[in-house]
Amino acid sequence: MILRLSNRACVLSGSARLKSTLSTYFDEMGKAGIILKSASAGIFENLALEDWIHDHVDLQNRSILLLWRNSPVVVIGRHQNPWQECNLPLMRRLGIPLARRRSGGGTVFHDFGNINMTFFTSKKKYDRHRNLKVVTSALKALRPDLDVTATDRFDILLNGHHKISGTAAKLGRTSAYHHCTLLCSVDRSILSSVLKSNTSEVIRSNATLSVPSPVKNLSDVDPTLDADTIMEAIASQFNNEFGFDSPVITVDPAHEALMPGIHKMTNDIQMWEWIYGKTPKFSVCTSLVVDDVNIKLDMDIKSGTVEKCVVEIPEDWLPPETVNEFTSALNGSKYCPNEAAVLVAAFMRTRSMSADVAGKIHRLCEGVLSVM
């Protein structure tokens, strides 16, 4: 069932109040189960489309499975560092995008091969071990044989090792949703590669860390494990473990007169300032190599941004007073390659200086942005 908008766009209250379409659907429906299966595969709807059911579907007698699949992307968790869980310039080459989510928990790769399933409860309701109940007893009904258990710290192992399922969560006042993955035939070679930071050994930071684990595909067991058979197994067992009835309802999260307020939501979620401006601060301590000189490089990133940069160079390599107006140029700026590239290009362009001077600051430069 495709979930499609009526001529009536919204519903009108008895106090005048508008009422989403979509809360409204639901609640014409009277059903205590619902299970939704996104239409988009961007990960900025899907992630919007989880806060959005989260915020505003009455959920105090309701439960809601959310299935959905997204195309390649790396998403961390609310109180990561990206730059200490990530290889960002390999993401960016391979153009693979960053999200940050709402819940907490670590990094995970997405793509079509990964099914991503969400439970909506009130918060009285939000049980973890019963909702990867459902997960686990689905694949048994698929292949008896499967040897898959949840563990304590609510993951999914395959033969007691392979780690095939990670949990993560956000509980609020009264409704909370707990999510996790599924690895049916995800790209391992990509995944172990974008999940292996750069840069993490020079940064000093409280944010959580990932707990690395041995991952492996349910479809190296069996190929007939797709994600479209388990999405479907996983829904029938939904049904089955909390007697609900429900079909399989598509929604599309990018329908804003389906969902008011839920085009603000996607596009807040993909600012630079949630993504890497949520970060934790950190500092950052290196040694760079730059014309066989030695330089030492400390940096405190606050909230994204540079908020100090000190550099350590020999005297008779590049003048002190150089290296502070360098400095100077990048304190306040995003620790960003981009933005600091274009800070120190102008900064050049309205200092007069030698060809050997530039030159030693453009190495300098691309020193400092290697570790960004």
The other form holds:
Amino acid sequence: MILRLSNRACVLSGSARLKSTLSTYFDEMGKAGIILKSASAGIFENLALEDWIHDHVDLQNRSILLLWRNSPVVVIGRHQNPWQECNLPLMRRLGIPLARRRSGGGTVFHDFGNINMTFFTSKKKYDRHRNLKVVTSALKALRPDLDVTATDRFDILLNGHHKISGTAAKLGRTSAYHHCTLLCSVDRSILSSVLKSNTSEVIRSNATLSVPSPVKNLSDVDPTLDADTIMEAIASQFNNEFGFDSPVITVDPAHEALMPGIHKMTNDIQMWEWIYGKTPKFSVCTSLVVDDVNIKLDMDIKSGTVEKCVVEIPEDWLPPETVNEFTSALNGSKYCPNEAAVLVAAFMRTRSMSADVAGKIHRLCEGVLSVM
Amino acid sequence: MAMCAALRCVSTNFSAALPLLSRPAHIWTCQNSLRPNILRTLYTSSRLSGALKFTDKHEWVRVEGGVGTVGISNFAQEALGDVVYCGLPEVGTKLEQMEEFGVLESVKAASELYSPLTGEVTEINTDLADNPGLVNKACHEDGWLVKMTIEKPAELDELMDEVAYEKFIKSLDS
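Switching from the form predicted on its own: structure of the form predicted in complex with its partner chain?
What follows is the entire complex, opening with the chain shown before.
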């Protein structure tokens, strides 16, 4: 049975006496276990939905499973460095956005062939192994011959070798959530190309690093396994494992009246200051070759902002004063190719320079942008 | 208080003692007998001011010279597992008691940190950037997280002392 909560919400908001939120709806339901499915394919809406449930729903005597899928996106862990973890220029060309989640762990690629599951519990009931057992049991119930096992690292492996699921978690004041992915039919060629950084060798940082693993889709071993079938099986197994009897309830994370504050949460996690600005302090140290000239580039980036920018250039190629002015233009700016390009263009406009120098600065700038 | 009594004792005896050489010995005896009390008082005070107070979220704070040093308890570091990253606030951040001020990432999860007191962050432990494992290895000493001012000293009274905290942890197991 599927209840469209967004429809019910229309009814709720029509009545003056009711001021029901999702939280009070759960209280009224009186169930110890609830299964939700997000109506949205937007990563930011779905991450905000997770945050909202974690912050607003009483999870002391209640457990919730949230099932969700997103259109193509790369999601990095709380303390990761996107320049180390993924190919940002490629993602920009492909129109694949970047998101940073609040839980720890490594970098993943989502598309509609990937299922996300979030298990919300009290801190006392936090048990990742038991949650993963729900997933592996569900898969084996569908296909008894399937070789899927959870590891000590809370990965799920197919045939003992290929990773089909990774886990991350967050512990708050009184409650916790554990979420994991499940590769059903993800585009693996895009996955492997976006998750390979183009600049990791030039970065020095103490950010948490992903552990790369060979991956496979469940559909690779059984093309009849599709995401909808799997989600149904997981919902059913969740009920079995914990003795619950919840239907799958569809929730629309855009529904502010139902989840007051969720719009702000959705906006907050899309901000540059969160996605890029939360990157732990790092430095970039590399050699660029521009016009057959070796140029050393040294930058320190804190909170996603260039704190120091030093460029070593042969004096006969560009005058030192010009080089200093170039680096000053970048100091204090966001470590972002668009912003850097705008600043350098402004810098060039405000100074008179020969066409030769202008051309060199332009090509130098391109070299610097290539590491952003 | 004990110090004032000692001084009064000395001055009284001294004015009377000047003509008699035997008196100074009495003064010294007077001072000596009081000194252990003074020392005991000072020692107790410094132990109290350096003692750990705990929150129910397993953070501790140690007050020394009006500055609170904050860290997590042994119970917390064991529960967390190996810490791989310490997300700490900027110096100058103003915190309310119980406000989230950072996050520790471990193999277990990203776990939020809650401020034990109201105050301003004056220092963060920069050793943790390259050595987050200090939180596990030396949670009460080198693994400290931040130092902060203490805007509301009365908040310290609400926190648990070591004995109360040990009892609290035992009650969690049940």
